[in-house]
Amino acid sequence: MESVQIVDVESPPEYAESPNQQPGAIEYGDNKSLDSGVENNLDNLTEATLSEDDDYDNGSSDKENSVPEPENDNKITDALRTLKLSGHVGFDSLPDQLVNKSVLSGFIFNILCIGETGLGKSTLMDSLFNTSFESTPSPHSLPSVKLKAHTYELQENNVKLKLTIVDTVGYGDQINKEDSFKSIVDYIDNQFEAYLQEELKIKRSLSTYHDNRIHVCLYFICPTGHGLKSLDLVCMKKLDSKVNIIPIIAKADTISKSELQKFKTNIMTELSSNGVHIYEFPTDDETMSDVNAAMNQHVPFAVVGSTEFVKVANKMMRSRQYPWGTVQVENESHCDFVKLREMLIRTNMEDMREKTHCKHYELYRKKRLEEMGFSDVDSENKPMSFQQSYENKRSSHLAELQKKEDEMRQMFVVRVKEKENELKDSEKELHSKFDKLKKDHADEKKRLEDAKKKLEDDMMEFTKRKQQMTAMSGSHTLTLGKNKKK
C-alpha cells in the first residue's frame, strides 16, 4: 500500500474544535392508548420543559394534542410536540461531533475506470488528485478482461481517504467482446456480495471493515467524433442499476470544438434511446442547485490528462505540449478537466456514497434476501417482521425437509421390496437350477451304476469263458500225448 500526502490550494478549511458541552436531551412519552396516567405524564413534562411565560391551557391542549386510538393493538402512533426550551442545552454541536469523528476515522472512495487500452485512465488519475500512483501500462494481447485493483491512502489537511482504483485491463481488445462486461459486473456484485455476509453476521465490525463497493463508475469514451461503439451501450445498460456512471470523453484534445459538441448531442441521444441511466449530480440542496444543474449540461466531461508540467505565465501548469500550442489540463477553455474534478472531488463524492449504499446496494440486499426467501409482507400483503419471516422461512424449510424425507423413505421402501422380490426370484431361479443338477446327477449315476453293472457282468462272463477255454485247451494238449505215445 502506498502512501502518497497531497496538498491543494482550495482545500476546505479546518474546522475548529467544538466545546465542552453537555448534550440535553428530551425523552418523550409513548402514546399507546390515551388513558389518564399517560396524559397526566405528558401535561408533566409539558409543565417541567416550558417556560412559566409562555400562555399554554392544559385543558385545550388535551384536546387539541388528543391521538386518536388505534385500530389494533399491533399499530403504535406517536404525538410529536414541538417544545420551546427554556435555555441552551447543547445538541447543537452534534454537526460539530459528527464532522470530528468522521476526520478521526477518516474516509473511503472506490473509483472504477472502464476503458479501452491506451485511453489515459491511469493519467487522468494522476491528475485529479495531484500525485502519481506509478502504475504499469497494460498489453493489448490479454485473452479476457481482467480488474486490478489498487489501494492508496491519502491526505490532505488532516483529512484522511483511503482512495481504491480499480482498472479494467484488457477492456476492448479481444476479438469477441461479447463477454467483456461480464467481469466487470461480477466484480461489482462481488463486492456487494461481500459487505452483505458481513451485514448478516452475529458479530459485525462495519466500522473496521474495509468497504469495496465502487462508488462511482468512469467510463472512458474513445474519441471517435460519431458516436457510442456498441459494447459502450451495453456495458453501461448492464451497469446502470449497479453503480453510478459518469461517461468521459478520452483525448477530448483530438476533436475540434464544433464536432466535440457533437459527438457530446450523440452520445447523450443514444443513451437516452438505449434507456441507458447514467449519474445525475442532484439538485435537490439548494446550496448546489444551480451548479449541479448547470454541470448535468455538460455531461459527458471531455477530459485531457497529462503527467507533464510546462510552465505558462511564470506558473508550472499540467500541459500537454504539442507543435501547433500547449493543451492545458486545469483550463475550461481547453477541456472539462476542472469540472469533473468540481463534481466528482470536491462537490459530490459524499453523495456518490450515500447513493452506492441507499440505492445500489440497496436494490442488490432485496435481491438477495428475496432469493434466500425473506420478504417484509406475507402472502396477504401484510407488514411482517424479520423474525417472522425468518420463522416462516424455517418452518417451509422443515416442511420441503419432511417431504423430502417422506419421499425418500417412500423411496426406500419401494427399492427394498423391489430388492426383495429380485432375491426372491433369484432364489427360485437358484432352486430350480439346483434342482435340475441333482436330477440329472442322480441320472448320471444310474446310468453310471447301470454301466458298472453291465461291465461286471461281461467281465464275469469273460472270466468265465476264459476259464472254459483254458479248461479245453488243457484237455486238447492231454489227448495230443496219449496220441504220441500209442
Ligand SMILES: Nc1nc2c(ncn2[C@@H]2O[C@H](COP(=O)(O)OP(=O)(O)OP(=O)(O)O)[C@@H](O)[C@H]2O)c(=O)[nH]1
Contents of the next structure:
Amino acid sequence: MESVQIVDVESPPEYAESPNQQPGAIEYGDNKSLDSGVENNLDNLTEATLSEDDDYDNGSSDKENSVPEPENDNKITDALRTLKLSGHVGFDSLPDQLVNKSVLSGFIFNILCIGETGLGKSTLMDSLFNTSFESTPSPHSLPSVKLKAHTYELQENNVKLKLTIVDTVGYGDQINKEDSFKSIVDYIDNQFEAYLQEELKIKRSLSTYHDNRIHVCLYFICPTGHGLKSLDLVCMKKLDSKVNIIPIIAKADTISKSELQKFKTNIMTELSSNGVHIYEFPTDDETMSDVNAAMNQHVPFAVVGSTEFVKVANKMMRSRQYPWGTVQVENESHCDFVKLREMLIRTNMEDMREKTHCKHYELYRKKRLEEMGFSDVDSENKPMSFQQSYENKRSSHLAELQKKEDEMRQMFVVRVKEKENELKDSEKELHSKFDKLKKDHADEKKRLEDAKKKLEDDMMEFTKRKQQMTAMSGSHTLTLGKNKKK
Ligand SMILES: Nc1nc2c(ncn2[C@@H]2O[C@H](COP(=O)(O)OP(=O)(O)OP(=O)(O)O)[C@@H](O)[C@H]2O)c(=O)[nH]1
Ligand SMILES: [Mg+2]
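Having seen the form predicted on its own, can you show the form predicted in complex with the ligand?
Below is the whole assembly, all chains and molecules, this chain first.
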C-alpha cells in the first residue's frame, strides 16, 4: 500500500462523487483511443446488419447465419446472428470504460468483526490494512451487545476505498447469552432495509448512496483448541443466510501446531454437522479456481495480529515477541494471516460485494416484497407483472376494508339495538316505578284525607259538646241565684 489517507467518520456520510468526475468523461487507454476509422466501421456494421445475403461469419454454418422467417408480425424470434466485423469499431474498450468509471467513483467495503471482547479484532484490522484505526478497548461489563461502525477513507495508488469496520462491543460478556446474536441480526437487516427503501424510492440516488450492507463477517473463534462454543454455532447459524461468513481462529500463536490442525478439523466438522454455511472462495473463475480451492481447505484461517514491528533481515516486520522467540504476522509458516489478507482483500473482495448484493440482499428483498404482498406469479402460478400484483393487492386490501366496514356497521346496528332495548327496559322500569309512586301517593292522600275528615268530625263533635256543656253550666248557675234570694 503506497499512500493511506484515513478519515474517521463516526456515522457514515453521504458518499460524494469524486470532484474530478465529470459526467460522460471517459479516459481511454493509450492503445484503445478512438481512431478515425470508427465512422467507416460503423457504416460497415450497419450495412452488415441490414444485408442478409452476405456471409459475414465464415466459420459458422448457414443455419446459424440465416434469420428465421417470423411466423407472424407479432412474434419476435430468439435467433441470434454472429457477425464478423471487417475493422476496428471500438467497443472493445468497454472493459476499460468500466474500470475507469469504477475507479472514479471509488469502492465501498464493509466488514463486520464478531468476537468476544479482547480477542484481537482491532489488532487484526490494523494488521490487515497496515495502518492504525485507533480503536479503544471495550469494557467487559456491558448489559447487551452493541454494534459500532467506523468509516475510513483509504487510498492506494489511485483507488479509493470507503472502508467501514463494524465492531460487536460486549459480545459474549453477558451471563445470559441467548440474545447476543439478536442485535447483530437486526443491524444487518437494518442495512438491507435502508438499501431497499432507497431502491423503492421514485427519485432514488443509488449511485451516490452510501451502501452500509455488510460484505463480509469475520467471525473470531476463541483459541481454546477444543471446538466451537454454542454461542459461536448459534450466531453463525442465524447469520449464514444474511452475510458472507469467514471463520478465523484468533490469537493462533497460543495454540501448538499439532493442536491447531485438530482444532481446525473439529471446527469444520461442527459447522457442517450443524448446517452452518460459511463463505466459500469462488472456484468458477478459471484464473483463480486453483488458488481459491486450495484456500478453501485452509479455512478457518489461524491468524495472529500485532501492532509491534521487529527488525527481521533488515526489514521491519509486524511481529509478536516472546521470551522464547518471535512470531511474524506475515510469515506463512507462523500463521495464516497472509492467506486471509490475500483472500479477503486482494482476490475476493469484489466477489463478496457481489454475493452480498446478488445473494444475501436478494433473499432479504424477496422476503420483504412478499411480506408487502408482491409476487411474480398469481394464484394459478402464472406470471404476473408488478402492476398487476399491485392492483391485486390493492383490490384485496379494498375488499378487506369493505369487509371490515360491513362488520363494523353490523356491529354498530347490533349495539344500537342492544342500547335501544336497554333504554326501553329502563323506560318500562321507570314507568312502573312512577305508577307505584303515583299509587302510593294516592293511597297516602286518601289516608290523609280520611284522617283529616275524622279530625274534622272529632272537632265538630267536640265543639258541639262544648256548646252543650257551656249551655248546661249556664242554666245551673241561674238556678243557684234564685235560691239565694229566697
Ligand atoms: N497472543 C496474541 N495476542 C493478541 C493478538 N492480537 C491481539 N492480541 C492482544 O490482545 C489484546 C486485545 O487486543 P484488541 O485488538 O484490542 O482486541 P479486541 O478484540 O479489539 O478488543 P475489544 O475491542 O476490547 O473487544 C491486546 O493486548 C493485543 O495485543 C494475537 O494474535 N495473539
Ligand atoms: Mg477492539
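Residue numbers count along the first chain shown, from 1. Just so it is clear, the model here is predicted, and its values are computed rather than measured.
One rigid block turns against another between these two forms, and the hinge that joins them sits at H397, chosen from T326, E342, H397, M316.
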